[in-house]
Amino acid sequence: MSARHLLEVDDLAPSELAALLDQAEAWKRDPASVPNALAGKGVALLFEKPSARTRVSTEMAVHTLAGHPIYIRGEEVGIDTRESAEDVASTLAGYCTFIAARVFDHHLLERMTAAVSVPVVNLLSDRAHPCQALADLLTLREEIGPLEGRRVAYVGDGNNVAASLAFAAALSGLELTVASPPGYELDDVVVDRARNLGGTIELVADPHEAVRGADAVYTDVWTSMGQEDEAQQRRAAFAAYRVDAGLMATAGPQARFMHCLPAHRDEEVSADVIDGPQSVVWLQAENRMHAIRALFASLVPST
């Protein structure tokens, strides 16, 4: 996996994804076994969009691999205002072993990958959130065991989180059911791509139908960063898609509750669910670091 990019989960083969998760689990169990894979190396962490979990998890992943994380705000480099995305990437590639970026526009990442030979990692874009999906799979492995044939119900907006989850499910043998209001469904292109990977994915309108018997119920905010002007419209559209105690009762006592965070209590999820015994959201958040660490180590060029 040396000198390759990760812009979406399906940039990995199923065997590579399984190996990453195995490595993340092993190092989580035995932190003393984490290698100094990034010793003497820098990793550029470029953030156009602010973050809590992504910044802390990536910095700690690099630190525990003995590397030096370099946090860069979007306004510090002025992508496509002060200088082009290609020039920014080329400059950073001269100093750093790879570049990880959290951006608004996915196309910016594609431009960066075309400009440099060092790996570029997508920490979030408008189309994909692959590192979150890796953490999700790691969390499900820990909570429910082998993933083949198990089922996750995603309730809410067919956004970047849902898209990456669809590809991760397809590559790992999970079945995925997505319940969204009309006009907010997962894009047909994403569904077709997941199915072409061998995934089992179903789109439904009724959230109760989606969650019945699921091993996990997943949701995300109704209004993502950059969609603030749609907030009122989205609250109305998603009102029947709140994950509350009634919906979790339909899912059953075996179902874990998942959320990529940050969460808006009593909007997309009720407080009693996210803070309740079925919630694994804090384990998901912790696993961001473990999953990204395994990914980053795999991207270090062989010597």
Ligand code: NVA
The other form holds:
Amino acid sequence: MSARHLLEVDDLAPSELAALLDQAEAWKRDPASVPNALAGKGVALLFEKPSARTRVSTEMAVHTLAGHPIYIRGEEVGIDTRESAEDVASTLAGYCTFIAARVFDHHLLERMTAAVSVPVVNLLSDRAHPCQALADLLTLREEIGPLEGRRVAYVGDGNNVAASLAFAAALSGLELTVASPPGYELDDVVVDRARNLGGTIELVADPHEAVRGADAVYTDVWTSMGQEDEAQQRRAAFAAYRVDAGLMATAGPQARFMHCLPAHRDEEVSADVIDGPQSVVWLQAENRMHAIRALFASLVPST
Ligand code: CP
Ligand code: NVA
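Return the form predicted together with ligand NVA of this protein as a structure block, the form predicted on its own having already been given.
Let's see the whole complex now, leading with the same chain.
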């Protein structure tokens, strides 16, 4: 039996994505209508990296669906040291309805999906952060309404968050402009795949060109988890890509400021922007729970 997995946003069809966001919104409006979809079921939450939002939002999503979340640290089970990733996944699948995991290497998720017949959900890898992108779409829908034809400018590293945002945009009719310094652009494979899905995605070098007139300006850290050795070099490369009041002025007063968090004030974003009136970062963080709750409910096997 093969299971549905969510390793990247485009594991969902556009209609599934839209339905999932509708469901998340409906349950957010009316929490009393959330079903006991995970009653008597366990969800394994495996983390190789730190987390605040993902861990807590996911635990609360499982709890409010009447399931039991089980937080497991990667070093505790010793993935590929104490036993193989496949053996860890097969063990967890014996007790749990899903495995959700935050990993360094995306291939580890692929190995797990090959080993088990329960859904595997990506809670962030080096390549993708799909659950973040679902929450970001939810946030944008709440802030600006229907997404078709609207535009987000992503300024910064062409990383996991940018990649998932590109797929989320492509599947929802949102246009995306990405401004990155040379050498840190979104991967060609991601851009081609997003365009093949019908996405309108443009890569530029100048952040001011990217943000002008955008509905939202999005950024993420310059140094992602696992890249700490490159921090100094990255700070130099990204210095002209800080989202500050000047860049938001170019964007215009309509532009929301978005960041997946954690943020480094006065590195990738100035404090006056992230703490200012255009910022929607706390709504994004809150929406992580609403988005993953709808996702988990959609993945519950029908039998
Ligand atoms: N945005 C996000 O994934 O936050 P955490 O790393 O704290 O989970
Ligand atoms: N790009 C960041 C996102 C953190 C939520 C990282 O991978 O560390």
